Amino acid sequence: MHWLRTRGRATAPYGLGLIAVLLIPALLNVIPGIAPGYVLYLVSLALIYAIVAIGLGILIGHTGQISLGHAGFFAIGAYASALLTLRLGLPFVVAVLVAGSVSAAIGFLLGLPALRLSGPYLAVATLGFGLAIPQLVVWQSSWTGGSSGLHGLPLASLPLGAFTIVFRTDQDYYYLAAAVLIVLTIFARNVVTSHTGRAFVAIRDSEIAARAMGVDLVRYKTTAFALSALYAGIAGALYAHLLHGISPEDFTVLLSVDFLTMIVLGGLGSIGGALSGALLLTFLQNALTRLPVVHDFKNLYIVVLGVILILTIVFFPQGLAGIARSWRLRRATRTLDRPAGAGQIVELGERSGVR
């Protein structure tokens, strides 16, 4: 029975998340004064950013490898999918898988020089990568459209036997983004709780100790980069087809800072924190751009972004996930302070590691 209760608590967030995904479109249709289509578009964008944030969280939060160039992987996935569907006419699903694979391969290659770099040196190296990708896109204008970008991408579609589901509306694409996010979230959770995830954490805590315990640094560092880039590439492909067009100015270094802010705000090393940070920051950015003062102060969002980073690091170093963790700990402490039956005492002791 205790195993069932523990298993239920572990899977409860996924069940609640699935219920929320199904209910959001219906709730938007009955709330007055909002445009359901635009809100669903905004939520889809946040879910796509959350995919990048989860992958980046594995790299930084679990492995301790800093990256400021994930906008580059995001751009690679977006342009790969756009070129494959627009120029070569490949199906959307194939294009997304290839885009993710290409990003993962480049991430693996970028992880090789990272073996000799750490801290600010690694951050600068990845920053240079993120700055170089948009310039390469402009340089290869015959394929990528240069500064004008690529437009008129075909609609996303999913073949199911004799039928093909075409994602035409904002609500359709919302369900697609949510489904991909759910699958990749479950996969990420399985990775971080596996032997690979424990090796990532060992490298983050101490590379010397990890090597002494037999952890292959080359294998696991490059795996972390490749896995993180895979998530960014898939998200980039979804982003390109959500907007039906992309250009190099969509993938500036500020986007990499946004991704970093999402995982810091949500909590490093937390998959749920990466998701909540992505949602919060996306909606915050949209709200700030609608303020009248923005017309007089165009860089307001950048200023607010910097303030959020400073305040989060100073007052909430573990982010939203840390706040939720502290709340659960206080709740468990209050439960221990109250008189309890023998069964409750045993369960609380097992939960806190007491035998």
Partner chain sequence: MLSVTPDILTDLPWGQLLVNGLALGSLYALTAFGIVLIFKTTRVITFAQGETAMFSTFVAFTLLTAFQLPFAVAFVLTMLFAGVFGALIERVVIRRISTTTVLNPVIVTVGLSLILLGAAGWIWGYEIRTFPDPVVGPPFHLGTVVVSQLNALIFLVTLVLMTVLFAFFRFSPTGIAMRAVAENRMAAQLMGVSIGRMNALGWGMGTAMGAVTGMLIAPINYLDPSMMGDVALKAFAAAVVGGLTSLPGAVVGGLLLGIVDSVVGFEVPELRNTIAFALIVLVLVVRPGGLLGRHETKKV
The other form holds:
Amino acid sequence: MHWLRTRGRATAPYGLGLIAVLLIPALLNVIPGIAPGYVLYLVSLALIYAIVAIGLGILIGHTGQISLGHAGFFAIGAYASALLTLRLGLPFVVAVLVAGSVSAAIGFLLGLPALRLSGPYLAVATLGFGLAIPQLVVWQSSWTGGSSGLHGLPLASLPLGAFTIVFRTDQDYYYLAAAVLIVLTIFARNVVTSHTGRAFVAIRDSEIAARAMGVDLVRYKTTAFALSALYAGIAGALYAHLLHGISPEDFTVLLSVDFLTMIVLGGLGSIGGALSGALLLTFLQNALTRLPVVHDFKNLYIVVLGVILILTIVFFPQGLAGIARSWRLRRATRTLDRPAGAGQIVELGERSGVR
Amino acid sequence: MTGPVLEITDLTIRFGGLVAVDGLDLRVNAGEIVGLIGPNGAGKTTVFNCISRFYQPDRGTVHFKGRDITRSGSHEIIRFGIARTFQNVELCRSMTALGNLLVGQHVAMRSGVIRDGLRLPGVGADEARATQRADEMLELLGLTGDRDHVVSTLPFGLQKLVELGRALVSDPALLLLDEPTAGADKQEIQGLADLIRRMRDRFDLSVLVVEHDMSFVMGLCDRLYVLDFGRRIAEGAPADVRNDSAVIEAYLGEPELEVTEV
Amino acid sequence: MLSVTPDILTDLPWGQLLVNGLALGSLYALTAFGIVLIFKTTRVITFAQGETAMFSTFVAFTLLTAFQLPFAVAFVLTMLFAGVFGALIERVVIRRISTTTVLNPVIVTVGLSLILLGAAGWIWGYEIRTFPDPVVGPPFHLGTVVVSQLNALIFLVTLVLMTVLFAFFRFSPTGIAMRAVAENRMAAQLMGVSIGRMNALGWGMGTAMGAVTGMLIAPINYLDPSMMGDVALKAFAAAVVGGLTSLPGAVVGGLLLGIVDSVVGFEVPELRNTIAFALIVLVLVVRPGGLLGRHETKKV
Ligand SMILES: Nc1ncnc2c1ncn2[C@@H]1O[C@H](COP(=O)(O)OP(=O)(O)OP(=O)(O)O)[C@@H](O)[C@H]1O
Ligand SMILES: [Mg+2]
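Alongside the form predicted alone that was just displayed, please also present the structure of the form predicted together with its partner chain.
Now the complete complex, all chains and molecules, led by this one.
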């Protein structure tokens, strides 16, 4: 299983995560007083968002290309899979794969003009993209269901040789989302720690250096866009089937900002950061709805989002991943008594995922 | 091989009203170390940028090993065998020295996002080979101790050295160096001249170097071109150029560049 | 069928759409002008421009309704408020972040806009309100084209503001200093211009421009925390289409966007944002620096 091998000691958290994934449903069943179904639904949602966050992290964190419109790709994936299963009766698996590919293809296309757009222009253009997608959905109401959306999606299922797994319960779905997330996390990790990932980071650090070293910006920027759109598209497909229905209102600019906040909070350029940011934010959003004192949850949640964004950039530009890193560093310097400077240098080197 | 490695003919580029390079002819023969000197703003870096395709000249051609590269993309240049360093250092600042030397081998490695993502067979071997090659280069440059340091934490002089290493690992035929001595002290400058000559011999390089430090240039280069306001005002062996009246004129009022000092 | 022109095009009330589009475009232009002003002075593209404008418009609403101030007074007071507000944002937040990457300012201003959105909802609630009409009376008629009093006021305010700003940047020492900062920060600093003060001033003026848009568009549309969402997108598109580095570009872009928006809004109202997005991409692919902006060979 050479493709499962990841480098260095940062593997440990992933092992723990895997164990947690397997144990969570069992744990929920023994903890009294909670509804395991609902919690599992929520966790599944968080895992789906984590898929988007990882893809967006590759684009923004590693390649340095901003997107304020990833809800657009998420919507494309969701609508593609919903339409394919609902209207054409295609199997779930095929629908998810096609949805991911369609989203990736559109990501590639958006990457083309993006080549000519630097920082702020790209931010505005992607914002416009994110706003345009739900509008197009409403406009094409004859086959997208317009503003009322598409509902009654069939259950997700996975044919395995002679028999077929059907994902009926929240727990089934949870395992499905977790499995997809795990595969995509490993894939992303492999990409960012390899030749391709190095080219991405080179572009982020210095486009001039990257070009001089032979990195084809057209190829790698469009690859980064397509890859992150692929992730968002697959996640969108899973989302549509988790909810069994979608409508354009699910894909607002606020969702794009949610995705951005996840990776900023987690730490740009860190896959573990994107994961933890997505989980944390989804739970936070849910917890805020439960606060009895807050009547207008939407109100509070967006303020919290804004505060998180600003505080993170002002005080912890490396996000949670950065905090964890400096904490590890402090521990390491205490136990090994090695010079702090040297430690920091090695740790920083890991950040980019590039040795 | 016959013919020059690099041949520039009638190179001209304007920025607005300013003619930064004006009808320049320049050639570098195989194995030569050629210096490109001139006062500040003479257009030296601009010549480099035209060769490495960051700027599009308004007129003239650049041929490398007989091939016209005047219309090539900037990312193709290194594949042809031209590697460069930058006046103000363009490293991948968040990466380690090793990481930068791996980026330097970008075109030598097979690529593909799916291949990398799935860790298909061969990825690990490629990576190991590139790492080994990078380590050898670090060793050669005396940078082994800085291998795992993030380059933005290194002093400027070392950054320049990492940049040199990054250019060298790409296995170029022609090396373009923009002010390699910046950030180095007198002793290091001498060492650098030796290093460049050693690298030339070892890797069969031709070198075009822009430099302000005259003693360095005079000691290192086989031939010099002198630019002033984008025009070539002199060309020849260091000893001849040094006594050229046009050159002395151009450098008047630039005390740091005393040509006569050497 | 001999006619080549589709009926759709010939049937449009072009004159009316043009006038409406220019009025709308003036409003986009004002906000875009603010975005460009802030970008030129501080190199920050602000995604909070719509929300600062919305917040200021609520302030104006309070002055008009709770304090019963005349419109002109409320208008000027709100502009002052927005100016101070913008300068404060620059001082308290923007100055603290590193602007070496474009990412940081984008993220922080997006964060700001969320906070303002939430705060406005908190203070004034989410119900849709009507904003008092600044002017009442019969519309003017130019042939078949109707110009409402409000549109006339919009033209007037825009014209006056643009003239004042033109004179400010042309003749006043402060305006010239601001231009110097925009051209070359280092040189301006060496000449003794206080960069910090100019940054704050740029933010203040830019924010005030947005507030003007808010106060003049609220009577047309409605007043609620999300009132500026679409307007800000159009203003962005205007700024980008005109060229983020060009103040006249913002005006040209704004008017252009207004006309396109008015025509598209008449034909396929569902696609107004989509067209704005398409316009951004189209212009930038053809002219990466925008219509009037500069696109220089990047110095290597
Ligand atoms: N992208 C550009 N846009 C506008 N002007 C430029 C650009 N690049 C270079 N120039 C101008 O061209 C002239 C030559 O610049 P260049 O950097 O080539 O000089 P140089 O000989 O390398 O000087 P130095 O010794 O200071 O490095 C200068 O006047 C410079 O300002
Ligand atoms: Mg130079």
